[in-house]
Amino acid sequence: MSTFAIRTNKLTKTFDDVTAVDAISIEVKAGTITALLGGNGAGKTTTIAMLLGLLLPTSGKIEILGEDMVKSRHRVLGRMNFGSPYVDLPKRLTVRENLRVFAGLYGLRQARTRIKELSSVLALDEFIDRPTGQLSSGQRTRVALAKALINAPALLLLDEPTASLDPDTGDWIRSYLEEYARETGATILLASHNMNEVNRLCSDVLMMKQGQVVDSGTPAGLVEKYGHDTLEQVFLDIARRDNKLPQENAAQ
């Protein structure tokens, strides 16, 4: 088994004359929770879409769970999943029906058992038979996470997993993700604008700006490197600099 759940080499994606992702080479260790950070337009969403196989790279290579994502993605798609509260599920279907659809897509043999388990764990019971379009934003966020966990993925890619949740529920979800990663050995790549969440969950951070990975390290290491008190200050420092940030000049 590969030491890395995700590896890219000079991964690039262009749309006409716009370079959304610019030759990034990253490594995400298996069994870790890693943050992918950057402002709007930094290239995070495009990067995640390529990792999922939803977009073909213009150039470069992607290796997921030891497999070439371009040549052999059929070998790994069933072992990964993606969750985002910003991606709508069919609104006329109930929560249960939506989860059944995704369980079928992943070929789960014990779909009812898995849905019951997730409904209990993520507190979906009171609205599991309600049309998804009638849910609150916080309820939709929990359903999005249930959908992402339906196949017990070895690689979980999450975009703002606690958005719209109250502090108590958000804390509970973070605890669940920590436990899930610890008990299953799964790898999580987390895109978030909540720096407290990143500090709590993530052992490593990848900072993106203008389509490039401009720095990386542990949360504490980046705070020390930039001479700030918090990771949020580091984020703002990088985001507000006019030019791309060479790593060797990051602390200057």
Given for the second form:
Amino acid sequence: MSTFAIRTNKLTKTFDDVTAVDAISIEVKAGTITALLGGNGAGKTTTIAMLLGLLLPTSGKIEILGEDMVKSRHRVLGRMNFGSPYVDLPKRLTVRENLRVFAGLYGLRQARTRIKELSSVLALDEFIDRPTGQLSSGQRTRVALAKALINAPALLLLDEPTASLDPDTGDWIRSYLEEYARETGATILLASHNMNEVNRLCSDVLMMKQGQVVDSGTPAGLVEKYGHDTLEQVFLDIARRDNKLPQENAAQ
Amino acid sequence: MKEFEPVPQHADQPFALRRIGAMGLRYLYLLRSSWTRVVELAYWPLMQMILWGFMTQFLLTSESPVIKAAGMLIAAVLLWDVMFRSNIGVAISFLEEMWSRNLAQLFASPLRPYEWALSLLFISLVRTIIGVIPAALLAIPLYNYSIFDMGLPLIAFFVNLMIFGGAVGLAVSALVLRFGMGAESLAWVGIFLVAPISGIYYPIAILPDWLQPVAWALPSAHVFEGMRAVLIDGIFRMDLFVNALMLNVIFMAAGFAIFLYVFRLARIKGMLLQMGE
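Switching forms now, from the form predicted on its own to the form predicted together with its partner chain, please provide the structure.
Expanding to the full complex; the earlier chain stays at the top.
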């Protein structure tokens, strides 16, 4: 296995005359949980979309799990997955039906066993035969996580996995992610606005602003480097620096 | 650090029936989840057949042998519905993905766009059969007319119209992907563009001279002329069948090419992330 789960080289994405991601070169070590931080419009979602192959880069290279993402996209996609509360599953399908479909898409050999396993671990049993649209947001987040883990991905990309969850459910999800990474050796790249979450889960942080990676390091290392007490203060410091962003955006 | 161990997966295949099957299963689940949609599938073909059935009974008083050909209008209605249902079956299943904002989930998986297109064609076949068979069966007790009496030529007509409807459905779906949900109505009305020049209810010879070559460039014109040959003269015109089939190869290739081109464009412009209600 490659030392790095993700490597990009001068990765750039422009939409007409707007540069959403500006020549970023990042390295995410295999087996780590890394946070991708930045205010709204910093380029996090665009970066994740390119890593998933949903968006073609304008220029630059992406290497995922040792393979060129542009050339070998479909081979790599079988070994990774993603979850986001902002991307739905069909609401009329039951949880089990949704998971069966994705088990088929990932070509799982023992789909039933895997679904049963995930249902037990993520406590889906009581609502697995209910339509996904009838679930609470906490239940839906667990279902989204089950879908993201259906192929037991070696690389998991998560976009704000605990957004809009109550503290208890959020904590439960974070504990599970920690356990998953520890037990499987998988790599997780997570975009989040929750600094406590990042502090708890992540060994590394990539700070994005206006389409560029402006800093990186361990959470503790960044706090020390910027001379602050918390990662949130570091986030605000970077976001507000040069006054390029309105304060209300930077604070989000 | 622990070495990663994957769950057992089928080896990477460039073309996987398993993935097409998974998408087919998804559309069957969607169909099963709403009985009103299943009823709606059969409702319009039934209404059309009943309306044109009574019209046929009225016209049977005419002296024209063309009009008197047994069940010609009913056959035309049912076969037109095969083409319409085939087209709408592709487009509606495509729109289901737009409505559920689900493209990013699907294409973050190993699903290829052409596998998706094939699954749309498969579910379109299922929807067409559900839609048209009840109307065809009801015509037997109501009007003493069975379209199944056509025999093997019926299969030839059905296959050709399914292919053509599916090809138009793929092209229309591509336009919705390109121009967004504002172009959704194209999914419903797109196929009607070819209806007047397909010769569904009248021979192509009725059309103005300049329009006839355009009509003959459509597989549907050959199918409906072939249908009239069976019903009026009692012969199966192999030349019309082969022409329709060859044109269908071109139309289906074009439908796929447009679909795949627009899908690539969507990956460049970020449209897979933005689609939704």
